[in-house]
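Shown next as structure tokens: one chain only, the form predicted on its own.
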Amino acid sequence: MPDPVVLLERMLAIPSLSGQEDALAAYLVQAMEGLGFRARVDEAGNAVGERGEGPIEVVLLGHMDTVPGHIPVRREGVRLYGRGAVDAKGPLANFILAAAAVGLPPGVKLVVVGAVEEEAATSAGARHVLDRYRPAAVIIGEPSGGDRITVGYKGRLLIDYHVSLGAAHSARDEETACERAINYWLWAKGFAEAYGAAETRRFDRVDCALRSMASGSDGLVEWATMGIALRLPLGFPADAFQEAARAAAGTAEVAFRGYEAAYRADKNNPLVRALLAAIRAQGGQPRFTVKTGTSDMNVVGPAWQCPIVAYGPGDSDLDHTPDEHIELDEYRRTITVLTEALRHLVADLAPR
């Protein structure tokens, strides 16, 4: 086995833009070889590596991928920085080393995939494989820290908005067009306010956040543009949100993207128990939470319909930020818990 804190540090030293994942591919398709997988990068670019045969696949999902921002790869004591650290190279590098460790019994596969592009909005690492594996169960690789099992995420939802008016006089009472926009924001950002506003947990409500602004004029025509980003809760009425978000453009143009419904696993299975047991078994006091942002799992989830969850090392508070760093200590003990839970789950879900 490589050093587990060696492996995250080359790992975190490769860049990985979405859509730039290539190098990082190439490394982890070695190292997965170096430690007995089949790998290979597959069509979409994803780096794929498998251990064992048969029928009844256990599939750990991570991502290659990240935001942009450099921050120089160091440690400093008990922490090591890196863009990615915990979103989310630190949950990869802990599916290859713990699915390296365990024996498999005949007739269970295991399967790690590095999927690409979970940072865009298009997930097109995870489309690409729905239709290549039908698992048994399924681990989601995001930070969820060593305690911690998650079992939900909010929906995606973003609005990309564009409003074009005749260029005015400022001394004239007419509406401009960064005010159109203004307006517009503020309608989205009441409605988000208003759609379950009697829930307490905010698992259960609209998140509405303004991501980009911008405007101009050429002399004759003024425009503005926006986008918007909403974050939904499960059962929200998409399609009806989108005629209702039209209307209120009015002559302005909206374009929806992005749109992933919310997800919610079941907690009584196979996977849950064996992860834990696993927990338990390294002191731990296992907890289920549920995130307001979207992974792979919205993907996923209800294509797979099997059990399914998110788990690895990392504070989620520090996703995207220039602070992003993962405490050691934990990285290590979750491979040791991911290890025992996938040993428990294989041997459960063997053919008799």
Given for the second form:
Amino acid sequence: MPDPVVLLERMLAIPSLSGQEDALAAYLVQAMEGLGFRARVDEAGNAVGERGEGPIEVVLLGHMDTVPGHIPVRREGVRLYGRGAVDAKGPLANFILAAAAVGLPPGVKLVVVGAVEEEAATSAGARHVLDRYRPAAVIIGEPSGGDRITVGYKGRLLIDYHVSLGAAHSARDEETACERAINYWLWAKGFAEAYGAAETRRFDRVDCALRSMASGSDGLVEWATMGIALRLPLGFPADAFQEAARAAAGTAEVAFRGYEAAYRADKNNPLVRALLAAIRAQGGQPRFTVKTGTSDMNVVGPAWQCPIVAYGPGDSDLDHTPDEHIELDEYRRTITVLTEALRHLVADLAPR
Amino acid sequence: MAKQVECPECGATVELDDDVISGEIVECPDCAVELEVTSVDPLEVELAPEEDEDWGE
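Next up, the form predicted in complex with its partner chain, please; the one we just looked at was the form predicted on its own.
In what comes next, the whole complex appears, and the chain from above leads the way.
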């Protein structure tokens, strides 16, 4: 078994922005083959490693890609820095090492997927494997922290807004393109604040963020654009909202993309029980968490309809930040937790 | 016949199926708190791990 920290360091040293995961995929295939997996890069560019044979599939779905922002890979005491240390090369390295360590009973296949484009709104890697597996249990590789099990993610909808108007003299009493855009933003924000206003948790409300804006004029036409991101609770009526959002835009153009429904997993299943027991066995106090962002759980959870959680080392407060690093003690401990949990799980799921 | 246990949160009687297993998470019908079955013989439950919320990913 390779040194777990060395494996992660090498993964961090290979840049893998969304859409540029080839080099990391090639490295992971080589690493997994060295650990006894049948490994390959699939048609979508995912790095896939399999162990065992049989009808009972357990899928460990992590992702290889990171957001931009180079962070020099370095150890500082008990910390390892690098882009993706937390989100989500640390959890993916965990998957590979734990899956390599666990003994598999006959009839059980363990699959590790390092997916492409989780950080893009496409989730292309996860979508590619949707029809290729029918797992009995799934773990998503995201930073929950070693004692926490993630059981839900909010949904998402992105709005691209564009308005263009005939340029007018600013002394005239007419709404400008910029004013039109700002008024649309205020409508969206007002909608978000009103929806689920009585709910106490952010998980149950709509979050609305203005992600980008720009404006200009060529003297004949003035224009304004905005990118708006909505984070959605369970049961959000996305179709009705899009209808209302189009109506509120008037003559402006709105395009919707990146839609994912919120997903909430069940807690009462062998997968959760295995993780609870394994966390406790390592001296941890397990907790559940729900996330206000999205992950590939939103993509595969509704389709696979099986026990699913997200688990992995790391503090998600460090996701996408210049300070992204992983605590090595926690990283090592979660490998042990995950190995133990998989051992329980595959024994529970094995055909009798 | 269903097994019975007392909810440690509100004291209500919680009925569990005969085939309940250790680690199962059930909900108290009175106070809706989640309970984890920590032992089946004797039957014991504790408050299930808490649930918080976090941002990401």
